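Just one chain is shown here, as structure tokens, and it is the form predicted on its own.
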Amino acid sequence: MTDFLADRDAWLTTNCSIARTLDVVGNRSTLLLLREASMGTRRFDQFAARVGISEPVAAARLKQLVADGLLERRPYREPGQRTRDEYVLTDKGAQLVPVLVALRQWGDTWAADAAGPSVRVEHHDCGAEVHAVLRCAAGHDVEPDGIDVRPGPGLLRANRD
């Protein structure tokens, strides 16, 4: 890494993007609701059943995902029924799909049972398996030990009085 990391006590983590992301999606049921939305689940009762959470928990989490801009509520009405809302990923929510793919990939390698992963994720155009990879802006695949951490524009320095 860099000398910058050796002096971590000189900067604050209050503006950390990972911490702020976890404030939004950092619990199990929220990530599982996003998994379901990414696989096309739209109806409230399907979310609750597929994630295995109570309706009150599903309602609270879905409401928060809408408030955070990750899901959008859209009205629908089946014949003879009252109007209800379905939940659809927004662009902001869809940008978390690579994170879900990376979590699934890690789980397939390190947490799946002996039978193997429960699902595979494939590119619908060619059928090849989809993987999350680290890639720099110049197009190079990057290994975890090939990353340098540098100060960003939002870095907050600690006051050393």
Given for the second form:
Number of protein chains: 2
Amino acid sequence: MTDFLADRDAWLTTNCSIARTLDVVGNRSTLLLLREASMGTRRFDQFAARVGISEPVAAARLKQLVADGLLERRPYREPGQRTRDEYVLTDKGAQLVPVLVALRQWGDTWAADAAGPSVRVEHHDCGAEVHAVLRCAAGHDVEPDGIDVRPGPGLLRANRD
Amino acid sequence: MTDFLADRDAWLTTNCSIARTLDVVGNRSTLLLLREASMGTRRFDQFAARVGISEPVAAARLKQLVADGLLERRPYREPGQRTRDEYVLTDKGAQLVPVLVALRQWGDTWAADAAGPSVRVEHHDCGAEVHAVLRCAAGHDVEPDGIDVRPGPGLLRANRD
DNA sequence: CGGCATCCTTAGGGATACTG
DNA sequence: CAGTATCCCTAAGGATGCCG
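The structure above corresponds to the form predicted on its own; please give the structure of the form predicted together with the DNA next.
So here's everything in the complex, that chain up top.
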């Protein structure tokens, strides 16, 4: 790769962390299934019903989410019932919650129903409303237009090769 | 709507702010175009090249983004050149930056290149790295599993009808 | 209940060629 | 440079029916 800079755009296309994340959760039904999982949904037919997708689609997406390690399939048994499987969020999956909160927040602001938001996200400990915010390592709050995007380690290293 | 609770799932499907947001930015190329816009890309062919999509697709998505009010088309003129149009992020579009930061952050953690992240997001004022975090209105930091999702005004009002 | 198989329709997107 | 027009392919997703 002698002339890397000429390929910078294409390289960024495939190596951007946003693009890689979207490779995993980049479609509507996948994100809505994760929304449900984060709200406590665990059973197959409830996922399909609450997201509003058909069972074949739910089956395919859930299987992919398990394969990607965002959901875990876990046997459980209600007293007196037979054993069933449920889908629960893994740590890897739970770390997408800020994405979901940020998406919800934008929708509440720019695409809300006249009646107001349909759900309210609260801090479990104190009940206050939860928001996704930007903050820098020095502790400052950061506005959307207060960020600079600069080459990171991966890009700099690739440039040296 | 006498028996609203029976339709709760379907109602949530169409009235969820996450779903509404995804109606606007729910596909890969749209989000990647917004990534570019947030990084300062303004010209048509650069959008297409950097996102890695064909011109027809870029044209269609950019047009939709302008129609949805996330991008604004603005004439500009470099000294000695003829007037051109550029696409710039509106306030409405800029408020999706937390979503982009959260997506990038997840990718850096769970799908990073061996060489490390390709870009680094810095606070313009101090240069420290920027993260998307959850915070409650009382000022507490909130972990992904520290949230409760409860019915909001829209859902409660609909229930009363 | 929790799926999978099949069939069909639509939307996303690439390639190529062309225009103002 | 900034698109549009055309054509074609593939992926996403609904409907229906079947199975352990």
